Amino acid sequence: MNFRKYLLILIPYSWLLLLFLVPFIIVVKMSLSDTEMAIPPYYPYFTLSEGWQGIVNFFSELDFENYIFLAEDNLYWKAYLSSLKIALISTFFTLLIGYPIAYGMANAQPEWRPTLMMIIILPFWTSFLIRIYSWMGILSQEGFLNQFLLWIGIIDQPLTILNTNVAVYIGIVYTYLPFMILPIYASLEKLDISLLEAAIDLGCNRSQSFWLITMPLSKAGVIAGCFLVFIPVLGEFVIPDLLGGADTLMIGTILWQEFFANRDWPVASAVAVVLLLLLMIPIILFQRSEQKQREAEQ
């Protein structure tokens, strides 16, 4: 029995070891290396052919110069701050749009819920790049959005939306909206309706019962949805590259340029490590708050 228990635990931990920890250690090692015109473009290399002395020499040649470079260059900190701002604003608008949709799905007739769920996940059946390219056509000056606004008389001349931060926000909210809707819907669907009925019987109106009952009980879904949106958006590359302009500065774009345009793998690895550490901060804070809440309930 104990063997089966350890075997079940060993499988996911082995998966994490091979697909997360080992690649992360390699990236950390590259971030402590120096750039070199070679293949691969960094030095030193880890090898066991020179024995223990080779291992000692390898670790002695690692340094933190790439992290010092990131701290001294304003471009990278501006990219981190810009990415953080875009991720926070995008997460807010995704929540603002996604919560009412999830609430409507949870309160729909049971026979309609599978259809509504299918509508939400239907965009995943189409290629991500095709959907972003379609937004390029929609948001261009000759695109559908400008033509529609001109037709109904809201504007007199086409708006410049493509290649701006507004286009980036539109693309991000559209792309990550299902990731916000689904966890919130899962929380709302399990909500006990009798609690709302009891609140109404005790004198609460629908608005008060929503803020006192529904919103607190759906907090877990809201937090999960915010994490599912915020974390990938912070390192997003494709959407700002295709829909953004010269003023759109995100750390994902900088990371791609360092890896492929500049072939500076050590600096790019340092950028990736700092980004991962920044993402771990809200996760750790969330876990601590959840632990304190569980301890308080006990």
Given for the second form:
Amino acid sequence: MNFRKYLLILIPYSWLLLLFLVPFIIVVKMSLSDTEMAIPPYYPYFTLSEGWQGIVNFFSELDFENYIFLAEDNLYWKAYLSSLKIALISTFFTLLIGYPIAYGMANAQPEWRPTLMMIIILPFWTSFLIRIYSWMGILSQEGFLNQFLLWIGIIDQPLTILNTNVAVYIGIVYTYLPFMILPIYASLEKLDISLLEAAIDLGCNRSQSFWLITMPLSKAGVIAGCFLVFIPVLGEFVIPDLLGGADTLMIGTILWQEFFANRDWPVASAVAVVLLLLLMIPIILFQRSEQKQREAEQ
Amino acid sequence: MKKIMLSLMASLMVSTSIASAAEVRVYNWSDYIDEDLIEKFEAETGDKLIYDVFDTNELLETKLLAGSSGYDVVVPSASFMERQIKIGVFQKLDYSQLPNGKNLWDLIKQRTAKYDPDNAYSINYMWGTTGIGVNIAKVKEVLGDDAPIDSLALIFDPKNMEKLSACGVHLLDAPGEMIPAALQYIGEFADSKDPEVIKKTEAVFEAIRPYVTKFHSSEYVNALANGDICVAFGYSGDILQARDRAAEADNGVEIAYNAAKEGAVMWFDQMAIPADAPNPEGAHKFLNFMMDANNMAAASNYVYYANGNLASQEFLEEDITGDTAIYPTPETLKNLFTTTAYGSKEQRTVTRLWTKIKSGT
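What about the form predicted together with the partner chain, after the form predicted on its own?
In what comes next, the whole complex appears, and the chain from above leads the way.
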């Protein structure tokens, strides 16, 4: 019996071990080494052929130089902060747009819901890159949006949207919207309507019952959606690269530069490790407070 | 269930039979070949050609340094290739497998020997200059008829850039091209590796940065052709391709290319075989195929770059050999200079400076 229980736990843990912990250790190890023009472009690398002495040499060559370098150059802090800002603002807008859509879906006739769900998922059938490229076509100076606005006479000069942060926000909100809608929809769909009926019977108007009943009960979905959007956006590279301009500073872009332009894999790894730590801290804090709240409720 | 198993097995068998046919994997710049040549190569040799593309030297270099890239032929620029050769990324060419090597142009071979002594590791594919592409009508509209379209002042003088920003300016996202140009503009040695000299370009870029629409190394081809931007500092062939596309689309966009009169970078893209290429024999076959006078001419006729193949010149279209933007006049040739690779430390200074220039931090 016990054996079966362990086997059951073993599967997810070996998944974590193989696909998260092992790569992470490799990245940490790389972040402690020095860059060198060679294949692979860093030193020391690990060879078992030299036996114990090789392992000792290997560890004695590692140091925290790259982390000190990161701390000393304000570029990295600015990039982290700017990514944080972009991630927060776009999560806010995804929520603002996603919640009403999910609410509408959950309140639609049951026979309509699969179709609505389909409409949300349908864009995933087209490659993500193609969808971003079509946004370039829409937002450019001579693009559809500008031509349409000029045609109806709202503007007389084309707007510069492409290659600005506005385009980045549009791209991110568009791309990540389904990740916000789906968990909120899942939590709203389960909502017991009799609770709302009771609230109205007891004298709540519609907006009161929304804020007192619906909103708190969909909180789990909102939080899940926010994390699903916030975390990947923080490290986003493709959208700022294609839609952003010269002044769009994001940590994903910096990582790319360190890795490709500078060929400095150790510094790139250090940037990645710091990014991961920065992401983990708020998540852990959040889980702590959730747990405390749950304990308090019991 | 049985059916599924059967179809799985069938597909496995298909994939193994494909793997046993010889494959040649080529990694080249985007928009850089006449795609008919790929089919022609496959028809002539019976080998399967897998053709992938990249758009920056950095991307290629990272794949090469990671090792086992899986490619048989890659096309780095000579300045990058120089340092890659030194650390053993490539294998020496076996010229006995390359009978078409006789077609190569000595003039270009002499210049590329600066990066690859005796041309032992590489052959020249295309070469060109880095310069200024303009949408003639739009630039004249904002700067007047005497706009300096053949001068670095067009992109480095803030007074010009301020006006041009209304119609859009793209600069290459390649410090190795932009910094020499800026150094040339302020009268410094363009290939300088001295950090103090390099840092002087910061002020030059800082003054024009607010007016730059985007720093990107490939988007300007479409943007220029569509009329989304009016000026691009980029690679000669890319801009000439934009010119050609605009002419084909007949959208009223007329584009001109000029290597800056103050002096421009001359670059070489070299075909080389990685040391760990899975199919070096196929790689030699591909190189030999590309050195055929007719094939090389077809590639140049398509991409609008000059090539390092003397024998191909008689098959080139007249608007290519006759176009001084592609095959420069002897006087312009004198004005062209070459750059060399940055060392690791200098590279970091340059990249950091470039980030600062682009993002303001």
